[in-house]
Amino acid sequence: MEELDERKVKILNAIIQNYLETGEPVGSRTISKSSDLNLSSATIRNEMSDLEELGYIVQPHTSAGRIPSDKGYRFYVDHLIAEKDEEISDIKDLMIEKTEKMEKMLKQVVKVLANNTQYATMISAPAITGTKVKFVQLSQVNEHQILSVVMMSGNIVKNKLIDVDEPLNSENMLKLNMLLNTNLNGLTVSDINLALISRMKAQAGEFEAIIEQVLQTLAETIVDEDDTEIYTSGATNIFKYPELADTQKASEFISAFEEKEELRNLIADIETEGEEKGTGIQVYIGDESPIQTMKDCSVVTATYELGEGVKGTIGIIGPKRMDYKNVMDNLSHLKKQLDQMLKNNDD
């Protein structure tokens, strides 16, 4: 970026913005008419030649205008990210308390994003990673049922009704609660190994089946990557863009959205990078995409956090000439939209 002076930056931005709007190669005359640079066509042509030599734009055909290269898009996007970073940071404050509302909300969000951007969109349900056991509480519901309440970090609560042959007296209930909390408090689910399970069952004696049921409840808090729920919308929007409407490309793209396996791989890659970069916006342009079927696209993602260890991913996929500003604006306003949905659902 240091190799570009202010004039080159303005011309490059004008080329990219014109190409985003029209999808047609941009010439020097167009730039001189549509911008406030007050430069002659000859001067603009010279600057465009320099930008082409530096790899920011390319000339697809002889005597045609220029279009942005991946490097040009990257320059444009990085500047937008810097501008939007503060707006996007509050997406991490997102908190959804009731599981039954989440699916409806995520489906609404992904549809709104698809409608607002006219691109393909996806959002993954929040996955629980590295959460720890805060406490376990067993209580008698009736003669033949015990309620197990497991509180995890991130305010995640798991309830399970456990059938018993006969009611437990208060002393046995107290012993089981002490056994569970002494052994499990502060542990992640991955910390609970076979040796610990065997020891707890032995200490529980005749009540080992109850311990097994509680541990099963804990195991259910782990979401396998292969089972990550992903909601999608707007896949057919790609047909609006000629560069993506090729029959084979479109078929592969639609297949990726329907089968979702590649989307799960994308999310896994994003989460890995997110550990290093944080939970802000990430943009993959062309060959930067980890998904083969999206090498002709740009993918813009953001990670949202619902609490300690609970995260999900939002993604918008479109042509490389996508309206990056509009996409980032939509992501930055996402928290506000979700907050409003929560308020409406609580009324």
Second form
There are 2 protein chains.
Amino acid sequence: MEELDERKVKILNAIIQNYLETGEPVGSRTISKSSDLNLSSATIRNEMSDLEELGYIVQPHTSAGRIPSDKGYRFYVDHLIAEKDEEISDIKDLMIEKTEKMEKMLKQVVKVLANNTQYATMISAPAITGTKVKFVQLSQVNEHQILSVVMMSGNIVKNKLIDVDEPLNSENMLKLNMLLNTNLNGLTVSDINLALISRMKAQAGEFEAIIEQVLQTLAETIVDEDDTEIYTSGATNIFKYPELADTQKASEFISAFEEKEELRNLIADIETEGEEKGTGIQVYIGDESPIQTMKDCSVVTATYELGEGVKGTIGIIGPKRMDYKNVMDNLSHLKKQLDQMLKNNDD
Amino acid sequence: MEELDERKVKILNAIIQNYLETGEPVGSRTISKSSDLNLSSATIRNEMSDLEELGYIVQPHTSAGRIPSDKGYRFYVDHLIAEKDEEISDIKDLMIEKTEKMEKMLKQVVKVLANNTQYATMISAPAITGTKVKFVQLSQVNEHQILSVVMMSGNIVKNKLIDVDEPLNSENMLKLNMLLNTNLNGLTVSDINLALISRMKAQAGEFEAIIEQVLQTLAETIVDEDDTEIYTSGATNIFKYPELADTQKASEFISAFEEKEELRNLIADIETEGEEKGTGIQVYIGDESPIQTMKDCSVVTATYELGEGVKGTIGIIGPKRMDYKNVMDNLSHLKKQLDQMLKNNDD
DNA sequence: TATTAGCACTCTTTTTTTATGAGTGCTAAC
DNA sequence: GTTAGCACTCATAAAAAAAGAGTGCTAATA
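Form predicted alone done; form predicted together with the DNA now:
Whole complex next, starting from this chain.
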């Protein structure tokens, strides 16, 4: 970073700051007047010319002011935000009502977050992979159906109806339940291997078929959960930012939010990436984002934990000129809240 | 309807037909050329003037062609569509994979429907109110938690964790389960009155508190389900219809779809209304719709049944000039499929 | 009496032209 | 190294002009 002397940094910061607020290309005269270094617009012009050559800012067209490039934003996020850190950021407390329903809670979180930031938001339900079986129970519902209830760590409960030819008597049912619980308790899905399966089947004797179905249900549950549930909110906030609001682009963007397929990819990608300064927060600026549809946006994400390695992801998507400071503060605050809340919840 | 002679009807039909296709105001010359009654544009003009006076068509501005008014559309839907009924409508079969997960199935349905019609679609999960308790089971998960599983008709399963101070022995657990099942089986939630509750508590003796919690859970479940789950798809299809595509309106529209609050109101409203010609399908044209946000749209809905009076609603929302025939055919087809599929599913 | 050709008029939409103004780059002076 | 000054560029806004679609009305026609 030796290429930028202090004055250039100040000017760059001023440009970005100004652009974040107005969304308009900023000219030399504006900087000359606003910033504390008393320089004429001509001088600023020279410096800006340099900054452009170095790739930190761009000119939308010949006779316009400058706007930050992706590289410029990146510099801002990496070096300039910290400087303002002493400012007390007054995040309204997120007011998450503690409801026992995870789903409801998550829906509420994205909504509040979208409202707070005025960007589009998403949150993924914690992935089930890696959670452990806590409890299994089969019960006879009627002549031909058995209900299997599986509870995983994190108190995630899954139900499945199993069809049977004839009812089990209660003694056998008890046996099966014992068998399932003793064998599966504490295991993650990947722990359930072929050896275990055949052992269990052997133990089950004539009820082998039922065991098979329960295990299959378990497997399906996981596969099911492979398309992790994702909750979104505020997709239409995009219309608030003219640079993203043209019909074509906005339509694609909102569709992506509706389909959620791409968001899923995004989340998958996140796990492989690094984070900003150990805050648990990641920032993707423009092209850095893995999602094609969001090349003109910035994406800020955080992961929250539900204990035992079960993770979910929160994301905020907005224009490149988003208020990074505010967004990052909001996220890390929320992350803390969630981590804590969920840790308490789990036993 | 004596006010319209045969020729006027033909002309009105031609105008609407043409407008449905093009979305442009249609002029006298177009009709003169396209329709089979050989009349000069001047004659058509006179007739159109009459039709306008009668309120079936409107002129967007002085020197433009005519477009159908709400009254015109209404006439079209009520009288003109039937005439084309002999046409074989080639609805692609909806290819709903039978999955045991209601949720997945519904998501798939709206998606396919949106794709088929190119309009915005929604479907509400069948409301739980009115369903009967089929099966209740409490199980000890660990020292301090009991899992209550309630299965309602339609195979809807609800789980809830109940905290207890100390574990129940298995004998007591068995008793409680018996108590719950014998008392609640086959009842709808509204059947569970105070008399029953106190009787059950009396029978439960020292475990009164647990009964209380189970019942409360049941009540909560219902209340929860009061904000019925609604799945949507294709909201961005709205951009395909220029008359709805302006940023401001589209944004509101899509927001309404995202929030789902208004859709919920819509569904609530539907139950009070009549339907078209005994098809189980309802059409709201423009102002007829109960939702403010959709004054410029038409809404076509159908209800499907899950047996035992449990109903859900499917809706298609598009421009007033939507292809009513196609939409209605699609809906009634889908309705049949769903009715059948779900009836099979439920015991 | 019902239909039609003809034409003036209206109003939107499109295209063209003409400002306006913000901002730059460069030169020459300080 | 900094700055005033000025010509030049380019997007945007405003105004003007042209084109077209469609109507309503009148007068002629079958």
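All figures in this text were calculated on a predicted structure; none of them were measured in a lab. We call the rigid core whatever largest set of C-alpha positions still superposes within 1.5 Å between the two forms. Residue numbers count along the first chain shown, from 1.
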key: Core fit, then residue 238 C-alpha moves 2 Å or more between these two forms   = no
inquiry  = So, superposing on the core, is the move of residue 114 at the CA at least 2 angstroms between these two forms?
reply    = no
